[in-house]
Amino acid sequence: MNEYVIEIQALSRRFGKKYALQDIDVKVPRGIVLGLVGENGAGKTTLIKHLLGLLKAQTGTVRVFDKNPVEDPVGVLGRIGYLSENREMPQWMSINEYIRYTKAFYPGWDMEYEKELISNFELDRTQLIKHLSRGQKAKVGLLVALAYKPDLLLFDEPSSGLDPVVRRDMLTAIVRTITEEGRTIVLSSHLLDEVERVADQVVMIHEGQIVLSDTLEDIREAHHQLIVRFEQDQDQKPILPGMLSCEGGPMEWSCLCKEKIDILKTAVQNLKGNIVECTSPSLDEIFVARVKADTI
C-alpha cells in the first residue's frame, strides 16, 4: 500500500496566458490533516479540482490513492468526501430526505455515525433545506461528507462566512475524524488561524506557486519573531539572516526570520544590538511576511 494518499508532481495549469498553478509538488501521507492555505484566488480550489478529476493536468501528474482521478474516477471519487464553500443541495428536500438520497450511493454509510452527527450538530431531520441557515447547511454538508467514512476528505473553504460557534463545531468534527479513525484530510482555507489549530502539515500557495511546504511543527521551530533594540538610532533597518520582514525603528525593530535562533543571536550581537523578545509567529504572520518578502 502506497504511504501517500496524494502525490502531485510538477503540476501546472494555465487559463489563457495566466498560470493558476505553477510547478506544484505535494505529497500527503495517510492519516494527517494537510492545511492548504493562501488568499482567495491563490489556486487552492484549482488544485482541489485536479484531485477530484474535474480538471486534467496540463503538465505534471496527479495521483490519488495511486490512481489518476481523471482516468479512474470510480476508483477515486468513491473514497473521497468533499465539502465546499458553495453547498449545492436540493432546496425542496428535508434533511432526512437529502441524507437518504445521498447514502444510496455509498454502501459503507455508517448509520450510527449519522445519528451521532445529527445529535452533535443539533439538526432536525424534518426541516426543509431551503429553510436552513447558512451554518445549518454547512453542518448538513459536513454530515454527508463524513457519514460514509471516506478515506480522504477534501474541504474547500468549508467554514467561510460562518459564525464562530459553527466553525468550532466543524473543526471539532474534523479533529475527531482524523484522531479516532486515521483518515486523511485536506483543509483548504484563507483563515490561517483555523488551519493552525488542526493541521499536521501546511502548504502555502501564493499566486499559483508554493511559497512554503512543511510540517506545522517544523514551520513553527524554523521561524522567529524578534524584537531587536539598539542603544542608538539606526539609519536603516538591520539585515539579519533569513529575514522575511522588518518594521519599526529607529532604535527598536520587529523582525521575522527563518533561521536558527543561535545564528540570529550572533548576528544581532555583531550589529551591536540586543534581542529583547523572541516569540513564535503565527501562520498568518509567516504567510504575510513570505509573500511580501523580496526573496523567498
Given for the second form:
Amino acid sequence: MNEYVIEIQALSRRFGKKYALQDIDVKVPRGIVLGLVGENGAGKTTLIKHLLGLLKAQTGTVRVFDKNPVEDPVGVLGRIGYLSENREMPQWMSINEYIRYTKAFYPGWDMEYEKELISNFELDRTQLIKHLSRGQKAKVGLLVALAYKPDLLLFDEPSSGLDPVVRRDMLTAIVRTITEEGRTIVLSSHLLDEVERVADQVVMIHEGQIVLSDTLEDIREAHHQLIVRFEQDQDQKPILPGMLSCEGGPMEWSCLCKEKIDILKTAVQNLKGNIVECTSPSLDEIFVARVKADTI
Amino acid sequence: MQPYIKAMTWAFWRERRIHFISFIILASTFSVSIRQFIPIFEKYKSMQLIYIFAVFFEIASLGMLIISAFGSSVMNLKIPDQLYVKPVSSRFLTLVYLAFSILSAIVIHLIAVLLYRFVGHLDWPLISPLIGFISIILCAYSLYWIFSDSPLLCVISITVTCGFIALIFIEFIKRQVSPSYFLFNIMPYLLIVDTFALVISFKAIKHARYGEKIRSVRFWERFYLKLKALLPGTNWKLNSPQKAYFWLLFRNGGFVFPMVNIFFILIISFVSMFTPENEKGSEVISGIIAFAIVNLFFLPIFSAGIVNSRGNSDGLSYQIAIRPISESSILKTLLKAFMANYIAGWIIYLIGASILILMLALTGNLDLSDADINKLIQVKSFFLFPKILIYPLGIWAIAGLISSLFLTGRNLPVFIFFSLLFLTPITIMLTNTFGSKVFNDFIVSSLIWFLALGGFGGTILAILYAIRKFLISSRFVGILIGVYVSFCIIGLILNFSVVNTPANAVILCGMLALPFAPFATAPLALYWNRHR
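Same protein, the form predicted in complex with its partner chain this time rather than the form predicted on its own?
Then the entire complex follows, led off by the chain already shown.
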C-alpha cells in the first residue's frame, strides 16, 4: 500500500494568461492533517478541485489513493468527503431529503454516525435547506461529508463566515475524525489559528506557488521573531540571514527570520547589536511575513 | 449614462447571455420553419394558426427570460443581492430591471420579426405585440415576485395571466380591428393591468430588499407545501446513485413540461371560446395539431435544456460532480430524466387534448362536415407527424445535441460548434420536407451544403475525439458505423427518385450522420464539464 494518500508532481494550471498553480509538488502521508494556507486567489481551491478531478492537470500529475481522479472518478470520489466554502445545496430539499440523496452514492454510509451528528449539531431533519442559517448549512454540509467515514476529507474554507460557536462545533467534529484511525484531512482556511490548532503539516501557497511546506513543528523551530537593539541609530533595516520582515527602528527592530538561532546571534553581534527577545512566531505572523516578503 | 446603470446593464446581459443566444437560435429556426407553413395556411384560409404560433413564440421568449432566473441559487427575486446594498432606491431598481426585461424581449422579438419578414414577406402587426409584451412582462414579473418562494404557483399564475393576455391579442388579430379600435377599447384594460402590476412590483421589491415576504406568500407557501406533501416521490427509497440523481433532476424541473402543455391546452380552449359554433370543431382540431407539432419540435429542446440548466454556469453542479458516479451513469440518468420530462409533457398534452375533444363531442361541436374532414386531412402539416416519426432518431439528434450544448457550459467555441450541428438537421429536415423554393437559391443551397458537410465532418471529428479520450469504445463505434452505413444505403434506395444527384446524396448522408453525433458529443461535453 502506498504510504501517500495524495501525490502531486509538477502540477501547473493556467486560466487564460494567468497561472493559478505553478509547478506544485505535494505529498501527503496517510493519517495527517494538512493545512493549506494562502491569501485569496492564491490557488487553494484550484488545487482542491484538481484533487477532486473537477479540473484536469494541464501539466504534471495528480494522484489520490494512487489513482488519477480524472480517469477514475468513482474509485477516488467514493473515498473523499468534501465540504466547500459555497455549500452549494439544493435549496428545495429538506435536510432529510438531502441526506437520503447523498446516502445513495455511498454504500458505506454509517447510519449510527449520521444520527449522532444530527443530534450533536442540533439539526431538524424536516427543515428545508433554504430556511437554514449559514451555520446550519455548514453543519449539514459537514454531516454529509463525514457520515460515510471517508478516508480523505477535503475542507475548503469550512468555517468562513461562521460564528465562534459553530466553528468550535465543526472543529470538534474534525478533531474526532482525526482521531479515527488512518484518516487524512486537507484543511484550507484563512483562519490560521484554526489551522495551527489542528494541522500536522502546512503548505503555504502564494500566487500559485508553494512558498512553504513543512511540518508545523519544523516551521515553528525554523522561524524566529527577534527584537534587536542597537547602540546607535540605524538608517536602514539591518540585514539578517533568512530575514522575511523587519519593522521598527531606528535603534530597536523587530525581525522575523527563517534561520538557526546560532547563526542569527552571530549575525546580530557582527552588526553590533543585541537580541533583546527571541520568540517563536505564530503561523499568522509567518504567513504575513512570507506574503509581504519581496524575495523568498 | 450613469456608471452604475452601465454596470447593471452589463451584469444583466452577461448573466443571461446563454439564454439570449439560445433564443436567437430558436427565433431564427422558428422564423424559417413558420415560413414553410404560410402556403398551407393561405390555401385553407387558416391564417390564425400563424398568430397562434406567433403568440406561442412571444410567450416562449418571455418564458425563456423568466426561466433563466430560475437557475439562480437564490430563488428570491432576480435582482442580485449586491445591487440591494448599493445606494439606489427600490423603485429605481424595479424600473431599471423591468426596463431591461422589456428591452430584451423587444430586441429578441425584433430579430425574429425581421427574419420573419425577410423570409416571409408578410405584413406583421408590429406595434400591438410590443404593447402586449410590456403588459405580459410587467404582469409576469410582479407575479414572479409575489410567488417567488413557490415556483409551482409562480408558473401556474404566470401561465394563466399570459394566456389571458394572449387571448386579448388573438381576439384583436382575429377580428382584424383597426389600431384606433385597439387603442380606445383594449389599451385601457392593458394599462390598468400594467399599473396594477407595477404597483405590486414596487411593493414586492421593497419587501424583498428588507428580507420580508408579502403576506400572501406565506399563505401560498403553506398551501404549496401541503400540496407538495401529497405528491408522489417523497417516500422513494433511494438505493442507487442513478435513482438519486434522477430524482434530483426530475424534481428540479419536471413540472415545467406539463405546465407548458397545460398552457397550450388553455390557449386552444380560449381560442375555441371565441370561435363561431360551426367552425369550433375544426378550429380546436387544428389547434391540437399545431401545438402537437410545436411539442414535437420544441419539447425535446426545452426538456434537454431544463434538465441540464442547473449546472451550465460553472461546470456540473457540485451535487453530482463530486459524487462517486461514472460519466456514463450521469449521461444515462440525464437521458432518463429528459425522457421522463418529455413523456410527462406529452401525457398531459394528450389528456388535455382528449378532454377538449370529449367536450366538443358532448356539446355537439364535433360535428365536422366532410369538407372539414377533407380540409384537415389534406393539410400538409397533418402528415408531418408520420413523416417526422419515420426518423425517431431525429428527435434524439436534436435532444442529444441540445443536451451537449447545455452541458458545454462556458465553452463558447464548443457551444458554437454544437449550435451549428443542431441547426443543420432542422434546416435540412424542413427544407427537404416542404421542398421549399429557397432550396434552389444558390446562396441558401451553398449554406445548406456547408452545414451538411459541417455536420458530417463535425460528427466524425467528435467521434474520433471521443474514441481518443476512451469515452466510447471502438466496438461501440463499429456498431454505430454499421448502423449508419445501413441507414445511408436504405435512405438512398428509398429516396432514389429525390436523391438523383451526387449533391443530394451527400446532403442526405450528411443529414443521416447527425443522429449519431450525440453518441459522441454528449459524453464529450460531460467529460469536459466534469474535468475542466
